[in-house]
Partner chain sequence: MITSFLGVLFDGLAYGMLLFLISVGLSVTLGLMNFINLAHGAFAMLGGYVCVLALQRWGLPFYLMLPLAFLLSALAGLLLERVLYRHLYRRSHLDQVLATIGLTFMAIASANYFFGPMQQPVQVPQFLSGQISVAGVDLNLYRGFLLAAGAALTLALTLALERTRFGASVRAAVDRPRVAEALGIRVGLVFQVTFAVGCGLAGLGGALGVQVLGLDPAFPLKFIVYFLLVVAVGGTSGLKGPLYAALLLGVIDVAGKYYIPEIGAFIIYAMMVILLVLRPQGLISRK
Amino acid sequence: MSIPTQAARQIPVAEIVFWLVLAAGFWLWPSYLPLASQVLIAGLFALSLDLVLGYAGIVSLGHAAYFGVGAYAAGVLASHGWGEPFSGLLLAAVCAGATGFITSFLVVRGKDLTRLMVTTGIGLLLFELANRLTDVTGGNDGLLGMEMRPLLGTFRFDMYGKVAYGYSLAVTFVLFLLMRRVVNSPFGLSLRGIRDNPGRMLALGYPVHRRLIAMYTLASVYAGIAGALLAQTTQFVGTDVLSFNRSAELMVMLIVGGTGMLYGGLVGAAVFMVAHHYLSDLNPSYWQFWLGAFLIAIVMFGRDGVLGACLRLMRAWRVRAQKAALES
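Requested chain, on its own and in the form predicted alone:
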C-alpha cells in the first residue's frame, strides 16, 4: 500500500480536479465547446513558450513561426487527400521540430535583446514566405480544401465541436504529462540553473548550448502540434498563424497565467481568451481598451500572474489557519 500512497501524494488534489473539470466540459459548457477547443489549443501553445521562457530563460517574440509551420504541415497534408488526424500531428511535430532545431543555433547564442530580434526576424521571414508561396499555402486567401477523416475512424468532426474538444483535450493532457516529466527531470532542473546563472552552470561542466537547443527544439515540437490541432479542428489555415500578433498575444497569455508554473500557460490562455470573448461582445468598439486595462490590473496586482496571486493567497490563508490553531 505504500507505493500507491506515495504516488497519490505526488499529484495534488487541485490538479486532479482541474483536469476533471475540463473533462466534464461536455456537460458544463456544451454551447461553448468550439471556444473551449480554441482555449485548449492556445493553452498548449502557451505551454510550448513556457518551456523556453519559463524554464530555459529564452525570450521569444517569434514563437508563432513554429505554430504556423505545424499548422501548414497538417493543412497541406489534409488538402492533398490525407486527412488522418494523428499522422497530421506527427508530420507537424517533425516539421516544426526540424525548423526549431535549425533556427535554435541562431537563437541560443545571443542574450535577451538579441534573442528578441532574432526570434522576431524568424517569425517575419516565415510569414512573408508563406505569403509568397501561394501555390502551397494559398497566400492571403488561406489554405482551403481541407477534409479531415473521422477520428480513430469513428468520430467525425461535428459542427458542435464535441469531437474537436475531446481531441484537443486528450492531446493537451498527454503533452502536459510529458512536459511535467521533462521539467521535473534532472534535465529540466539543469535548465532552471542555466536560466538563473548560465555562467555558473557552464563552469560546473554542463553543456549549456546543447541543452538550450534541445529545449528549444522540444518547445517547437509542442508549438507545431498546437498549430496542427488548430488547422484540423477549424479545417482552415491562414497566414495569421505566423503573424507577429499571435506571438505577442501568446506572450501576454503566459505572463497573465504565470511563467515557469506548468499550469500558467493553460490558465493564462483561458483568462485571456474568455476575457477577449466577453469584452468584445459587451463593447465591440472599445473592447481593446477594457482588455488592456484588465491585463494591466492582473500584472500589477498579481505580479507573478494569476497563479502566483492564487498561491500567495493560499499561503497567507494557511499561515492564518496555523496561527489560529496555535492560539486556540
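Positions refer to the first chain, counted from 1. Here, rigid core means the biggest group of C-alpha atoms that superpose within 1.5 Å across both forms. These numbers come from a predicted model, not from an experiment. What changes on going to the form predicted in complex with the partner chain:
- Fitting the two forms on the rigid core leaves the C-alpha of L282 displaced by at least 2 angstroms between these two forms.
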Contents of the next structure:
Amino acid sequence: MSIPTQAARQIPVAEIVFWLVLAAGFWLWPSYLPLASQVLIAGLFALSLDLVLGYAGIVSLGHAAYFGVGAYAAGVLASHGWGEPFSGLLLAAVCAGATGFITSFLVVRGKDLTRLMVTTGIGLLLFELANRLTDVTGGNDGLLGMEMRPLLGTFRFDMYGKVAYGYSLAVTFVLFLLMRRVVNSPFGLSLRGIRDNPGRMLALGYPVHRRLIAMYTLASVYAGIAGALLAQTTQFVGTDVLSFNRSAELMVMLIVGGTGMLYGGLVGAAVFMVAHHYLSDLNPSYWQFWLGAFLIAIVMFGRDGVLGACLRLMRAWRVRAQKAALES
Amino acid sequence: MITSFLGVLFDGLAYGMLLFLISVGLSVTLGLMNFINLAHGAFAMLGGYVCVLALQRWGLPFYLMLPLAFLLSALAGLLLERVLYRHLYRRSHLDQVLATIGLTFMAIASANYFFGPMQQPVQVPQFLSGQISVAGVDLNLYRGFLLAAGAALTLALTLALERTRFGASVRAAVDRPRVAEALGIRVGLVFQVTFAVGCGLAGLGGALGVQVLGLDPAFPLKFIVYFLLVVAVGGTSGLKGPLYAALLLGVIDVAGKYYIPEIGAFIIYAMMVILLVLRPQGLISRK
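Next, give the form predicted in complex with the partner chain, keeping in mind that what was shown is the form predicted alone.
Below, the chain from earlier opens the complete complex, with every other chain and molecule after it.
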C-alpha cells in the first residue's frame, strides 16, 4: 500500500506540473472558478483525513467535526465585524486544533471499531451542539451576515471567484508543502510504522499515543483551516459543515484518490466533486446509488484509488517500453 | 410525576425492545466474524418498506405481513452474504466500513427512487390501536404489543441458542471458530444462516417499528449509531448483553427527550463516547 518514500528535497517534474496547472486555472477554467475553489477546499480537507487515516491509520467517520469548528470560528468572527481573512484562518486553526487535541485523547484509545464510533459520536455531538446554539450558529437557518474584507487589504472577493480561487490555492499549496515535509520527516515515518504495527513501534520505544495525538491535532488544524476557507469564500456557514454525510463523503473522496500518497486527497476531491457536479444534476438519487456501487467496486478491485491505478499503469507502460527497447 | 415516569419507562422499554430486535443480528456479525457492518440498518429499512407495501398496497393482514418482512429481509441478507459480505471477512476494517457504507448509500438511493423521500405513514391495525389504562397510567396498546412480541422473540432466541443443536454450533463457532471447524461444524454455513436470521430479525424489527421509529430513506444512517451502540455497550457474547444495553438505551433516550428536550439528543451521543472510552470492551463481556 505504501509508496516508497521520496526525500522531501527531490521534487519530481510531475509535481511541479500539477501545481502549475492549478495555478493556470485562472485561464484554463475561468467560468468554473467557484467550483474549482470548492474542489481545492475539499482537497485540503481530504489531505487532513489522509494525515489521520492514510498516515496514522485511524479510521474516522467524524472528521467533519473539526471542519465545522473551523468554519464556525471563521464565520462568527466575520459576522461580528472582523472580516480580515487571515486572522479568521488563524482563529479557525487554533479552535479546531484545540478541539482536536482535547478529543484526540478519546480517539486514540481502543481499536478500529471503538475509534470509528468515538469519532462518529464526537461528530454527531458537535452537530447537535451547532443545532442547539442558535444564538451563535444561526441553527438551521445558517450563519448569515458574514462580511469579508479584501484579501491583504487590496483584493476584494469578487463574484467570479477569482480571488477566492487564488486564496484557496495559495493556502492549500502552503499547507501541502508543510504536509509533504511532515510525512517525510522521521516523525511521519514513525507514524507509518505505528499504522502498520503499533505493537512493534511501542516495543521499539516510540511514544505511540503521543505521536498519534500530535498527528490527530495537526490534522484537525488542517480540517479547521479548510472549513474556514469554505466559510470565507462562500460567506455562509450552515450546520451541514458538521454533518455525518460530510464525513462520509470525505472518506469516499480520499479513498477514490488513494490513501497515504500525498496527492490522493486532492485527486480524489477533484474526481468526486466534478462527478458530483455533473451527475447529481441528472438525479440526486442516481448519484448516491452509483457512488455506493463505486465504493464497493473500489474495495473489491483496487484499494489504492485513482492515483494508485495511474501509477500502476505508468509502471506497466515503462516495463513494456523497456522490454521493447531490449528487443530492438 | 410517578405516572409520567412510568409512562416514559414503558415507552422506553418498548423502544429498547425494537432496538434489540434490530441490533441482535449485528452483534452476531461483529462478535462472530469481527465484521463491521454499517449496512445493517438497511435490512431494517427493507423490513419497514415491506410492511408499508404489504399493508397499504397489497392489503395483507398485519399478522401475515410480519413473517413476510422477516423472510424477505433474511433472503436479502443471504443473497448479499453470498455476493458481497463473504469476500470482506478477511479484509481490513476500513475496507468493511467502506463497502458497507457503499451498500448503505445504494439502499438509501433505491428507497428514494421507489418510495420518494417522505416519511411513510402506516396505520396500526385496529385491534392494536388505542390506549389502555393500567393502575392509573395510560399505556399505548401498540407499544405493549411491541414489548410482548419482543419478549417472546427473545425467549425463543434464547431457547434456540441454548437448547438446540444449531444453537450449540453457533456458540461453538463464536467462541473458537477453528476448534469448531475441526470438530466438523461447518462454520461458514453456520455463519451464513445466522447472518440471514440476523437480517431477518432486523427486517422484522423495522416492520414493527415503522410507527415508533418512523421510516424514510435516511433510516439506515439515522439509526446506525443506535444499533452500533447497542452492540458496543452490550458486548458481543450472548443475548443478555445486547438486550440490557438496548433496554437501557431505549429508556435513557426516551427519558432524555421527554424530560430535557433541549439537550435530548446529546445524552445518547455523550453517553456513547464516555462509555466507549471507559469500557472499550462493552459493559458485559467475557473477554
